[in-house]
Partner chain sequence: MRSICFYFQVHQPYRIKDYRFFNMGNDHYYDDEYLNKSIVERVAQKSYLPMNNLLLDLITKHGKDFKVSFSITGLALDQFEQYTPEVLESFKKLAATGQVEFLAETYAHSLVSLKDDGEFKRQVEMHKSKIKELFGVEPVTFRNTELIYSDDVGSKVAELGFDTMLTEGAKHVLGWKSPNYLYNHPEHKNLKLLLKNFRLSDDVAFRFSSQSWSEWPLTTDKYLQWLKQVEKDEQVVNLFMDYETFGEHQWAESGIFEFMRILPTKIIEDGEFEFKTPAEIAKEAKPVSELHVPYPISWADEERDVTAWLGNEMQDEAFDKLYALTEKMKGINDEKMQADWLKLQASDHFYYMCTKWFADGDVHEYFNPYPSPYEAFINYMNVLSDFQIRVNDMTENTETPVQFEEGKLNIDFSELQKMTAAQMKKLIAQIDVEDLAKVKANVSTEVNEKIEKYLGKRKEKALADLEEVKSFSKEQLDKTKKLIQRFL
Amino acid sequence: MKVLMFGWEFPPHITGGLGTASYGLTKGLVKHDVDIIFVVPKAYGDEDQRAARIVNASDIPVNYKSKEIQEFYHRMTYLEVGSSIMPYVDPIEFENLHQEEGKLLKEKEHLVLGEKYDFSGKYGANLMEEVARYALVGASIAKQFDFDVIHAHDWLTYSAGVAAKELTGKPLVVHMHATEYDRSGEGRVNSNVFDLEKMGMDQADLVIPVSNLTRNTVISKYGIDPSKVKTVHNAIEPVEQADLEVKRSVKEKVVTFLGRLTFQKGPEYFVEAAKKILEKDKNVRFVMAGNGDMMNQLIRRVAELKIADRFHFTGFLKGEDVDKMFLLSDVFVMPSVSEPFGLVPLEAMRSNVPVVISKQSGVAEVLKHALKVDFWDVDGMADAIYGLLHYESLSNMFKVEGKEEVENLKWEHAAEKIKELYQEVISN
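Show the structure of the chain whose sequence appears above, on its own, in the form predicted together with the partner chain.
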């Protein structure tokens, strides 16, 4: 079986969970004898080609004189919007982006419809321009390769998937890693992104959300026919545990939040829970690792609550620093307001750190050895953290059994389900 897969990023060049998930999935599929052509906007040449044949969209010429391409382009013109859409904002780029005003797509028509296009493959100010160009590339690629099914990851690639489907008549599977509702929250939804998401799912033969939570959103907010929406939970790639030596510099127990400091991740609930715990027990330190548009507001709140001597901000962590942070942590908390899946708690558990997660996360649907609370239930969250810090038998059980549980969440299993779903759409 051959799959034409459209993604936005591929390791090692990733900024968010999307790339990690796409990679894990392709590796899982290879184990089930599925061949994958993986298209990314920009390939750097050092991607892992064992799992998939990586196709660099930047190398694909678009025949702009082709009638089909022209027609397709004209139907896409609703994409002409400003550029303040940041789906998976890289914290490093965060500040620059805020200052930059994008140009209208119309003005860039000559670029988009050019013979070749140099994608950045990031989530920059010209994102919409890149998305439009990517769709045209999708159409061109579809004609060059031979495959049985098309699989597109998230809205950025949906247009490409739809174009490929229209040109080849092959079934389209769209994967929903995160919806616009998760990223922006109710009332702040970007209608252009919403339209793109809905268009992709409407055109698709099958929609795969990463959790039942996301499945509900897809059905209730986007009005997608439930019979073609089938959940496949994400999994986690096993890693060689790096031999890190970290010396604890504080004698207090450490409770950690790790994620973007944005509405979606619910960092403010973590701050309030910290306050509740510190009122009872001074021997705890709280660490907030991450960056984002709520940073300043959170710092002010911590000061206002007078807990700054026990509450620490580290800024954005990556790579080895993340592993080190886990080694120093006694409890990890993910209070997300809306988390389609949520990979970080699995990484924490893999490092023997017990976790408290919000019930509004997809990962809560698959985990047993985690304490689950509603994100708004600050009392419940504080109590769960306190329990893990004070009752040793509980944290011991979580360390041992949680690790085992995570090790059994393999991409291989998820990929098996997806292969079955491919077979279904192909035979229909």
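Numbering follows the first chain given and starts at 1. Think of the rigid core as the biggest set of C-alphas that the two forms share within 1.5 Å after superposition. As the structure is a prediction and not an experimental result, all values here were calculated from the model. What changes on going to the form predicted alone:
Superposed on the core, the two forms barely differ at residue 227: its CA moves less than 2 Å between these two forms.
May I ask for the structure of the form predicted alone now, the form predicted together with the partner chain having been displayed?
A single chain, with no partners or molecules, comes next.
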């Protein structure tokens, strides 16, 4: 079986969980004899090609004189996307993007329709331009490669998947890793992104949400036929723990938040819980690792609460720095307001760190050995963190049982389910 897969990022060049999940899935599918052509906007040459054949969209020429390409381009009705929906941005980038809001795709039509286009592969001011061009590349690639099914990850690639389906008639599978409702909240949904998400799911033969939480959103908010929405939970890639040595320079216990500092991740609830814990025990330090549009707001709140001497902002961490942060942590907290799945708690548990997660996360559906609280229940969150910090037997149980549980959540199991779903849509 051959799969044409469209993604936006691939390790080691990632800015969030989407690239990590895509990589884990491809490695899992390979173990089940699935060949994958993985298209990214920009490839760097150091991607792991054992998992998939990486195709650099920047290298793909588009015959803009082609009748098929012209017809598809003129049906693309989206012209602009507000910067508020762009994932993985830090405060400086966010401000720059905000100033670019309102720029129309039509202004750069000559670039988008040029024979070749140099993608940045990032989430910058030209994001919508790149999404449009990526769709045209999807149409071009579909005519060049032989494959059985198309798989598109998240709204950024849905247009490319639809284009490939229209030109070949091959079945389309779209993977919903996060919805616009998760990213922006109920009252701040960007209609352009919503329309792209709905278009992709309407045109798809199968929609794969990463949790039942996301499945319910897809059905209730987007009106997608429940019969073609089938959940496959994410997993985690087993790795050999590196022989990292971290010298702990503080004697206090360490509680860590690691994620984007955005509405979706609920970082403000972590700050409020920290205040409550420090009222009972001053010998705790709190680490907030990540960037995002809420950074300045959170720094001000920490100062207002007079806990800055026990609170640390590290900025965005990746690679070994993440592993080192877990080695320094006594508790990991994910207080997400709306989390389609949430891979970071699995990474923490794999590193022997007990976790507190919100009930509003998809990963809560599969984890037994994690303390679960409502994101808004700051008192409950503080109690859960305090318990893991002060009751050694409780903490040790979650460390041991949690690690064993996570080691059984393998991508090859998720991939086996997805291959079965591929076979269903192909036969239909």
